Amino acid sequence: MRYGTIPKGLKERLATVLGVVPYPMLDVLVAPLQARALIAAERAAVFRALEEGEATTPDLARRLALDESCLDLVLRLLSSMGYIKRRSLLWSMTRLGRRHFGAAAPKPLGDFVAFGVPQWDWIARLDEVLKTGRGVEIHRSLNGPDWPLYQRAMAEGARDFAAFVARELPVAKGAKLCLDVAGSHGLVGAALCRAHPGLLSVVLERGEALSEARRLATEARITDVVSFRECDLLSDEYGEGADVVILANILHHFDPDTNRRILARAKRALRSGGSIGIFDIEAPNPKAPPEAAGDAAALFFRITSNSACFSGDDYVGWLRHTGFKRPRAVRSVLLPSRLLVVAQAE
């Protein structure tokens, strides 16, 4: 997948051919523009003002208090990303956009997006990282309300994989107790509880996150199967006696050997025969082509850790030499540049 320009007519179809275009100008600023045009429109509630119903530019300034020639632009841009139309002169939500936006979206991510200011100051990041090689600590830099975004963002990635996650990770008949290593909102072992009926989900989490993910679960009606315990993933012991660990987008936060650690933690916590299941974003394979979207994540997540993402033969290799049986990848055509790797315990 490349992420870029598409012409469209017949003048920009014949400037691609004759090779005029300027693809690195277009690079540089219509991605990011795009990119900042979106994150600006959630956080200043368009898409809940047009969700309503549709609405002139002069309309929409009023309401919100924004700037009419400003967020006229912003439209523009809004529209050409194909997240919402114009017909005359009234503007209205597309289908994409009521599908990720809005109080009555099914598949929201506009707390991902709003969270993109915290994101976008890390990727300005990125010179220094290819420098130094030393990556944001992004855990330790969130503060105030950027906590709560974060988990709220999280939550909605979450949704996107937590029932491949419940219907690939093998559970044992009659489980009862599930770990959510560092889960925050908890959806990810509360999937895996719904899959499994009698099975709880313990989220296992540092303190400063306890109270909006609990306020998360609250939200999604999962306090039936999920609570909280506070807990340092690299330095507690996660318990004992455990069916099922879940260890889900945390690990590229960590370099190998802290990783190995954090799996002993894991084995010890649970009882013989029970099931570990790791997801992540996987590294790309090097002797792939680069593609945007893969390629993108991982060095999204080199530059906000000072780690990187890992194949799924790294995790099966951490999973054996901590003593955890056939271990094994499994992926989605659904989900990709991401895989979930499953074990037993001994």
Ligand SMILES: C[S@@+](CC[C@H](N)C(=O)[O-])C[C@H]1O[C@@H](n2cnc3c(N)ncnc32)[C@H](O)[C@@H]1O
Second form
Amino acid sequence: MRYGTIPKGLKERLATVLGVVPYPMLDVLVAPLQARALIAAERAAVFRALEEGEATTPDLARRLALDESCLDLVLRLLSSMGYIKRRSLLWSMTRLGRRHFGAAAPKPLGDFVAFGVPQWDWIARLDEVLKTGRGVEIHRSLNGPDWPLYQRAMAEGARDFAAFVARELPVAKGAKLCLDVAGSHGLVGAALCRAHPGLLSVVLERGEALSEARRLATEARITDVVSFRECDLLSDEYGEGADVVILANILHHFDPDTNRRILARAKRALRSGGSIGIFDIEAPNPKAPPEAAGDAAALFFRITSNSACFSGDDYVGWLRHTGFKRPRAVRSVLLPSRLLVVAQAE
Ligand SMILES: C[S@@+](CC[C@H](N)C(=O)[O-])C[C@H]1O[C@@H](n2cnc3c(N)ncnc32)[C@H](O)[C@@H]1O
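Requested next: the structure of the form predicted in complex with the named molecule (the form predicted alone having been shown above).
Every chain and every other molecule in the complex is listed next, the one we just looked at coming first.
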């Protein structure tokens, strides 16, 4: 994936060839302003207003109690990004905008975008991480009011990959108990339960996450198969006799020794023959050419943890080390830079 200053039209291409495009000035201003315009528009309910019908800038500004001149500039930038368009003086959502924003969006990402505010603060600490190597402990630095938004943002992300985990993670016939460790909203365990009738999933989560996680589960109508238990995955035991353990998007937060200890706890919670599934972002292959999306994600996770993303081989190695059998990585072209690693307890 490329992301950056890409010339449009003959004049801009000529400027590129002549070497007169001030790339660093554009890089340091355009991408952050685009990101912030998107975040501000979502938080100010611009997309929800446009979902109701086309509107002029003055009309939107009046309805949303926003400054008209600033709003117009935000709308123009959103339009350059492809989320909205203008005909005469009327703004409306594009197909891309409708796909991700507003109450009827089939692939909603509004909460993820709104969660850009705390993420922005973490990213701003890159200079510090670069010097000290110490990442931002996001679960300690997250403000109280941001916890519900965090859970909603994670739920939006999970809708993308829950079906893949449910399809690829082996579950024995007659399985009854799944532990969705750090499972937040519970959607991943729920997808597995729907694929294996009779299976019930228990989300093990931090106390701060629980009330919004429960609300999300109710909203998603999965409380018939999902329940919740407060648990610190770093210090508490997870239970016993489970048929499946899921660890989705959590191990990238910790260093390898901590992850081996987490896997040892997961193994103690599994019955013999039970299965484990680790779903996570995968570290870019060091030999592969640098690439914007995967490398930006890897840097983001390096800033927001004391570790980094790991490779499939890392996960497989830790699973072997912890005594799991037949560990293997499964990838999908539909989920670039992510992987599922499955294995069985003895
Ligand atoms: C990135 S989210 C992943 C949520 C979900 N598994 C998914 O893939 O969408 C990480 C989750 O881990 C939880 N978490 C972080 N540290 C934890 C801890 N020490 N014990 C239990 N849960 C923890 C957070 O509250 C958060 O909901």
